[in-house]
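Take a look at this one chain, the form predicted on its own, written out in structure tokens.
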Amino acid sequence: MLRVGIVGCGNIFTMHATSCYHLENANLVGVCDNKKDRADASAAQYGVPAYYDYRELITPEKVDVVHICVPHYLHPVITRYALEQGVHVLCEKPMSIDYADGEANVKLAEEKGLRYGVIFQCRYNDASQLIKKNLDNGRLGRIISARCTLTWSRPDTYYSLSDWKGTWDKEGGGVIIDQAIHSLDLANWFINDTPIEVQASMANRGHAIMEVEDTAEGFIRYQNGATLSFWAMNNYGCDDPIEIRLLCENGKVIMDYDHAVITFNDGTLLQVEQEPDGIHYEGGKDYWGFRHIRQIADFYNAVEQRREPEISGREALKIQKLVCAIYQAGKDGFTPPNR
């Protein structure tokens, strides 16, 4: 039995403690966050202690797994010291602001034997296991081409309730490291290669009270060929939905989180619509994925078993380097907000 404590109570908690709760080799005994109300209320909901210091819960005498949920430029400064512990570290993404601190926090756990995985949930969804199996099957040939778009709204209000978010030195960025890295994630996931030319542009064409981006488009070239174009923005009227497409050699897909539909040259068709894992998580939003679960399971059985987990710290420095890259491909014509 796994003794889990969670660092963060705030609108992502949910996923990773619901998860905690219905997987049976693990336990949660302790939450932690900065604002006691958030930490006491989240501590009585689960029957466990509250802490307010998250170096007072992170001890191997506490837990043996510690999830981190708190603001992106709080993610390396936790992991380090929970891996410098002995504790193993379940961290959400980004796993840092930028490579070299999530370089040197997957060195120093490879070091000390220990698991470190980061979350991009949305590669267990099913339609993303689809498409991964018929690439790596060979039935769909070599992506020669890709691209992805996000559509969201994320108003001024949504940053002005947040005293981390919009900013360079917490968030790390916007629409980039914040919603679209989980497209982009799954993207460069399925081409499986190594990105050598990224060009970028980025604006912040619809806000006012927010220092970075909240618009980007780019293109990308692979070693072996391929090419990702992407355009993210997070100024629109609604949160349409995310949408993938990949021209490959033998077929064509197209998918978002929830549907994927493969057309191979052939006529052949695939498709497959997401199931629910039966499992409600309160306060949940339907842009999380709902396959939190999925990926936490792996990873507590990896701790188990002394393995690495499907998406480790050295398996996420891979779209890391990639945000990285498109930050400092897009920096250099940034256009800032109108004050």
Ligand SMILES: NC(=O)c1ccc[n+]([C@@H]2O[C@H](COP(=O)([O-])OP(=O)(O)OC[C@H]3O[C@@H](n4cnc5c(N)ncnc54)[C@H](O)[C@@H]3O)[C@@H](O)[C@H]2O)c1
The other form holds:
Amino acid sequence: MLRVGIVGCGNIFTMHATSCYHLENANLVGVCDNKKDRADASAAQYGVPAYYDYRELITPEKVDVVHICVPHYLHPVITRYALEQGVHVLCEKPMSIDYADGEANVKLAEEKGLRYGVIFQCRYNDASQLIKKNLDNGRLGRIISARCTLTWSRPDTYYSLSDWKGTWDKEGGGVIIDQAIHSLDLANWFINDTPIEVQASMANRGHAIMEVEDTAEGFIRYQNGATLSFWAMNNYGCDDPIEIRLLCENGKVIMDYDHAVITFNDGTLLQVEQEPDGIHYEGGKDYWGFRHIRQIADFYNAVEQRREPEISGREALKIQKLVCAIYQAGKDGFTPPNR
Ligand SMILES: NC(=O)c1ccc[n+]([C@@H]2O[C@H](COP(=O)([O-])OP(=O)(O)OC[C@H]3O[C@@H](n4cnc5c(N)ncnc54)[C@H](O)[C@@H]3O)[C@@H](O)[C@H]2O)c1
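Hand over the structure of the form predicted in complex with the named molecule; the form predicted on its own is what we had up.
Up next: the whole complex, starting with the chain shown before.
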């Protein structure tokens, strides 16, 4: 049995703790939050000890694996600490704010022979899996162009009630690094090639309460000629499903988050709708989906089988590089909030 600890008992904690609880090869043995009331409440819920300093939980005497569910700027710091202690790391997205911090931890994990994974649970949606399978087996042919759209709602209280969201130093950005990172990762994973040109523009159009972008659009060109256009914003009235469309050599794909339709040029149709997994995630949000458990299961199996997890730190560097390039391209002309 793997001994698992979780650092960060905020919103996303439930997806990690519930998944760990339901997986047979792991036991939650401790939780940590520097806000004592949160650590105590989560510890009481799972009947495990509470820690208020991550260094007390993350030691090889106590845990084999640590899940990191804290604000973005702390991801590389706590990842590094855990790897130095000899503990395997499964970190929430993004792996870091700066590319270099993520890359350094990937190298450290590889040097130490430790598993390092980064959460991108949307890859495990049935819709994403169907599309990826039909790209990998060649049926769809090469992607010619792709586009992805995210129109979500983040009210002012989403930022005002948080001590890190909506800041450049602690969150690292806004809609791109926090929300659209999932749809960009999916599109980038589908295209599976090297970006050679990144254009972007960013603005804060509707959230004078905070400093980072709530709107971004751009264009990415890949070495193999494929292009990806994106638009993301947090000023819509609800969280519509993220949408990805692909124009491929042999057909077209429309993905509505958990629903995919593939229409091949010969008229053949393939589609899939996500089935619930029957597990209740207390406080879970629809737009997170419920596929954390599949990625966490793969990570625990990777630790046991001494192999790389499907979404390793090295794999996550691909979207990290792209996100950093989008900020580099978009920050220069950034339109700040109209206060
Ligand atoms: N995969 C997804 O779909 C998804 C969805 C939501 C959030 N997330 C990610 O999960 C992470 C956490 O987001 P959240 O919404 O749960 O944030 P949150 O603010 O609700 O929770 C973060 C928790 O970390 C704690 N914390 C801060 N500093 C700490 C420290 N030094 N030691 C221990 N605990 C500390 C805070 O007190 C807080 O309870 C972020 O990386 C976010 O992007 C991912």
